[in-house]
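Next up: just one chain, as structure tokens, the form predicted on its own.
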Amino acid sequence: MKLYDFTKSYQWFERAEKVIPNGIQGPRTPRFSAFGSVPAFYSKTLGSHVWDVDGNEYIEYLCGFGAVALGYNDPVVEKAAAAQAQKANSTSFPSPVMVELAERLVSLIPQADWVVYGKNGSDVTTWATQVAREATGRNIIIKAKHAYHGFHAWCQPSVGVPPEYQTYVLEVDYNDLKALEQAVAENPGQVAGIMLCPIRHDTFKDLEVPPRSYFEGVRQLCDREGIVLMFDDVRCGFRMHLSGSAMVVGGDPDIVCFGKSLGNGHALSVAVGKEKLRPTANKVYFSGTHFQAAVPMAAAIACLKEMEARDAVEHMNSIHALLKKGMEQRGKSAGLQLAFSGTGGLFFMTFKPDPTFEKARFFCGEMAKRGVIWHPHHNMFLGAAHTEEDVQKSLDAAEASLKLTKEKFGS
């Protein structure tokens, strides 16, 4: 086959730094994944498929880093955002699908009796973290080392953000029930939320799925304690379970945080609680501008009707078992030791030895060059669009990335 070619997305970088910060901001730059072997600038998305600016066409693992569940520009979904857009959307004052949406959510996912809307996941795990201290008295919140939970500075560490900003932000091993209740133990009456994801899904690391005996820990020690439990389900939130990812791990937090896959690709985030902490939920400040726009809402109500009457959760799984034994056994025939981790429509796979992550993005760029976007550095995702026909492209192009990787680095 001829190999891709990323002329165009490149000029168009080259446009992008004069006038932007890095020319792309944040994970979506070509310099976090395969330089110059990768698309920068896509033209058009449908389903499980996307085209760049060079008019080349992929198989996509990435689904707008989660945004995406049901595939890019689904037609039930669109029309519903199509239908709210011709009545309202930026408001001044809130349409009723605020509403709707919020009784679906209570009626679907068993801690929401009450729901607040943001935009991004960082809007609402930063408003979760207040809501914890208000109703604490305390000033404490713990978290898993290297953990994401946005670009707040209570949780990112960065240039411009004073230490002084993370004084009472704790860290410890995620999946280490002993490490937390040390840390719980040296701060008495002290620690207000603890912040967890339903897995481990940093970046340049395999997934990690902890048994549920950690969140069942976790939750007897909040309990103990008198702390609230929070959730970080932005990234793993409907796509593990459409009621929400504690329906798997277990830990019945307080609050849940939910963003991304909610709208697909319609920017929408939610915290959703316990009703003890309604009153501590109704003092906190939390707007935005376009926190309350209709058309985002009107997306997800459609998306959580198609997902569950896709039975998206299950296609995904059964894709991520297909994925997964294919690219094992073409590995192991590649003579290449290969780790893939996750659950579900979170899937991430590394190589051994690869300290630096310098035959993934190999393996990442020689992908795209045969017609599938692979990301050597962050998990991937998988969507309801996508099918065993797309896993089996996949497959034949990574056989040839694979048998490329071995004769440039042996195993």
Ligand SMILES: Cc1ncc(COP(=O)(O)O)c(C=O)c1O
Second form
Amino acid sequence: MKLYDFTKSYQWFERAEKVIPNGIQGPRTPRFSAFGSVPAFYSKTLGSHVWDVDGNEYIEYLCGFGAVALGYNDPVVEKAAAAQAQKANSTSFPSPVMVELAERLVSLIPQADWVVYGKNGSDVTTWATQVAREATGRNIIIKAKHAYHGFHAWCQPSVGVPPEYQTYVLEVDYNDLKALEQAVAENPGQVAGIMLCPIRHDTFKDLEVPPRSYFEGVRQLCDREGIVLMFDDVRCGFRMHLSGSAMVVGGDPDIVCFGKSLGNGHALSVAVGKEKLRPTANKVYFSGTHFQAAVPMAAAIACLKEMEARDAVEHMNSIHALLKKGMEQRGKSAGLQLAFSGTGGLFFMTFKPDPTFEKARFFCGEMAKRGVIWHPHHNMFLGAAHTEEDVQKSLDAAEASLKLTKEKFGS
Ligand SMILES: Cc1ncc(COP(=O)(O)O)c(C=O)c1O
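The block above covers the form predicted on its own; next, return the form predicted together with the named molecule.
Following is the full complex, with the preceding chain placed first.
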């Protein structure tokens, strides 16, 4: 097989660096994976496949960093989006599709008695913390260490953010109920809300699915102390369960934030919540120019219907099981120790040991040269469009890439 070359990708990257800070912002930059050994720009996407600007075709396990769960350019979703685009999109007053989507979400998600709309996950996670604070008249938000809830100042330390912005944010270890109880006990009557992701999916870490007892304990703690429990289901949402990941992990949150795959590639996020928080949701300001755009909402309705019709979550689970088994077998044959973690639509693979992710980056580059987009240290995603044939081809690429990894690094 002729190995892929990424010349045009890096020509575009050079051009980008002249006019865009960092060339490509955030984790989509090739500097965050295997610079020079992976493509930097795509020209086309369809289903589980993508094409880069050099004309190389790949099977892809990133799904737009979770932005699509049905598959890229899903024909049913795109038809619904195009039909809505003919009528109205970002307008002065909203379209009825906004109500229809809210009705669907309310009927689908047990915790949803109401729905508010944003564009990005960060919009709704930040707004949820404001609702928790206003509802309780308290200030402190507890989150898990290293958990990502978006780029906003309350949760993402960065240059340009005064440390005071995080004064009222406490961090505890994920999946450690005692640590959470202790943080609450040390701040009596001051904790407004606890925000948690349904599974731990921190970058550079194996994924961790906590036992239901963890979230049951968190729920009891929140009930006892009058704390608002918020789930950040932005990444896992609709990949673990169509009615929200709490169906799998428990916890019965008071507010749930979704984004990413809701519009299957069309920008849309929502926070949904329980009736008791409606009066506060009425009060806490939330507005953005494009928040009520109709095209992503039409896309989301079609996406949710299709996810259900195609039993997408079950499909992702079975593809995940095949991929996991195959990778583990090939790792063993190559004499390498692999850790495969995650659940269905979200998964991660690490080499043990590989403290600096050097092996992972090398492996990832070899996979890209052979037509598979893999990530060395961010969790990957599956969608309803991934097929058994995709898995087989990926495993063939992995076999060769693992052999080379072993030759280069030893065990
Ligand atoms: C769990 C989680 N919450 C919130 C966000 C922020 O979403 P967005 O990047 O759409 O603002 C992300 C994004 O990766 C996420 O994974």
